[in-house]
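Single chain ahead, by itself, as structure tokens, in the form predicted on its own.
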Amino acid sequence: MLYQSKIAGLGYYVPENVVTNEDLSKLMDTNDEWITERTGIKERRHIKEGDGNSTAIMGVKAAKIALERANIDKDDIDLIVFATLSPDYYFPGCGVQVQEMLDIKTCPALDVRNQCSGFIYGLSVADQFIKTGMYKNVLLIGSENHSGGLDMTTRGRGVSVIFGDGAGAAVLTRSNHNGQGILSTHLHSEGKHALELALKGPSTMHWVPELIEENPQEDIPYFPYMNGQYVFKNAVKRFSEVIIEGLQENGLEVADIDMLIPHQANLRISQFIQQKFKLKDEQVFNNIQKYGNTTAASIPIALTEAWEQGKIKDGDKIVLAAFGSGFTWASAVINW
């Protein structure tokens, strides 16, 4: 017997520390016009030293809200799935940290490393476990602490102005209503482009002291690298393909989309997709202007905000889509 899974509760958390484009202009050669024109971002949130936040802790804060809204006790969680590219430690993963912090009884905790596509990959994992009947309630979290690993100088501005910190969470459970819930998920990757958007070190191949010794200071490879134009070109192509794939799988048309929530990578990408599909402003939700790109956290943060603002209602057809490092891309179609 196959069950239907649905999202029963949503929550998000972002640090209180707001970093504006003007703030960044004091650290690097940039300005509000330059950043806004290229990314659409006006501000982002960064963890501040002493505020008690980390990737796992922000995930816990988002999870508590999602659990309360789902009206599901923490000890009824059968599986924890945690998506991030910025874990607190190399190991163990953030999933077990969340389990300990929430005092959840013994259950499996699984960490997903699919960067910007991480939340949808995690959603697919949770959906399949529920559909097969193996688990009933799954806690899914996407959380990122980017600010601690960015090059906050002119050298790194092409990447560093884009990213912010935050977390989003969803509680998935079995649906009692026929047709309500996650209709399908679609996952892809193309590894030949992996190094077009990557962080090569520090890693088990290149530790920090080794990098500092071997490389000139002006070319530090332990900050993120992004081939911006190449990523943009591939993103708009794959976004389109994976959205259409999800619609066709479920016999839907573009006109059937009540809300498209794209990964908040760049406002220009979202606008390109909106124009291509001729979607109205009320059919697409963007909040990158406020939070920047929070990678695995961006979709659950945006999904939660859209729901909180009453822009998602029962029976709506929701499409989630993401593209990012790997290259990986994914979509999900949901009957809310």
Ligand SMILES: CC(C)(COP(=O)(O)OP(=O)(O)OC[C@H]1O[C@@H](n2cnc3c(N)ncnc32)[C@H](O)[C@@H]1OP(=O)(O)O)[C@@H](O)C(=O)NCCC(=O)NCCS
Contents of the next structure:
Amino acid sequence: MLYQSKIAGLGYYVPENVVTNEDLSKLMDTNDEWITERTGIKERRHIKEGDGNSTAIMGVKAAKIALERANIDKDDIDLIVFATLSPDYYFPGCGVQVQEMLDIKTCPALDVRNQCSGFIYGLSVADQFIKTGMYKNVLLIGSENHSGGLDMTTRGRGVSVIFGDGAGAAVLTRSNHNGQGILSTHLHSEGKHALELALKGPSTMHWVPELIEENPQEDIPYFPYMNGQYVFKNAVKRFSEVIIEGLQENGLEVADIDMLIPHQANLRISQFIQQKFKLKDEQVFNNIQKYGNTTAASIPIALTEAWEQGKIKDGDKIVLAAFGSGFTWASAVINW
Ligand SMILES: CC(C)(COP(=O)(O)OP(=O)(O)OC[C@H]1O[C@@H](n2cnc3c(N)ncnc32)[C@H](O)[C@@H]1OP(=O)(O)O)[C@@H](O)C(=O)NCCC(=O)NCCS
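Would you generate the structure of this protein in the form predicted together with the ligand, following the form predicted on its own above?
Below is the whole assembly, all chains and molecules, this chain first.
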């Protein structure tokens, strides 16, 4: 017999330090008009030196809120799934740090490395474990510390203005009510595009001393590279496909969507999808204007805010969709 999983609690945390487009224009040759027009972003949060945050620590802050709202004791968590592209350490992953910081006995912890699709990939992992009955409660976290690794000079402006820091968390549990919960998840990848949106070093192929020696100043590959227009074109195609795939699997129409929560990649991408599917404003949730693109954290932060604002109600059909580095893309359909 297969069980069904549902989201029992949500939480998010963003650092207090607000970085506006105006603030960025003091560090690099950019301006509010360019950033707003191209991305919709007005401000983002960046960890500030001394504020005590890290990817794992922000994840824990979000997780504590989600656990409290789920009314599930930390010791009843059977598995931690942590999605991030910006872990505190090269290894071990952030999942084990969360296990330690939350003082959860010796439960398994695994990290998911699927960038902007990381939260939905993680949701799928959690869902499968709950479905089979192996685990009852799973803590899923998406968290990113982008600001620690961005090129904040004019050289990096095409990438650095887009990304922000933050964390979101969801507690998944076995659903008691027939039909309430995750209906399906849909995951894809196409590795031939891997280097169109990538951070090459440091890595086992591009180690730090070698990098410094080979690239004294220019073209340092330990800052992220993004082929912006190429990413944009692929994103709108794959977002559309994977949303349709999720709807079809469940016999739903676009009109049945109560809320689409797209990964907050770029407001222009979300608007393109909204127009393509002729969705009303109240059917799509966006908060990239305030937080930028927080990669694996963007969907849980947006989902939490939408829920906090009363925009998600029992029985609603919620669609999550993401696209990002890999390329990877994914969707999830939830009967709330
Ligand atoms: C990144 C993105 C906003 C860039 O917009 P674009 O219209 O493609 O802009 P381009 O990269 O062609 O650059 C246009 C010009 O603006 C300049 N520019 C780049 N970043 C800038 C910035 N922050 N401020 C001011 N000018 C900037 C470029 O140098 C270029 O100047 P040039 O014409 O003199 O060479 C856009 O491609 C995009 O949104 N891509 C998708 C990104 C995304 O969603 N990533 C996350 C995926 S999960």
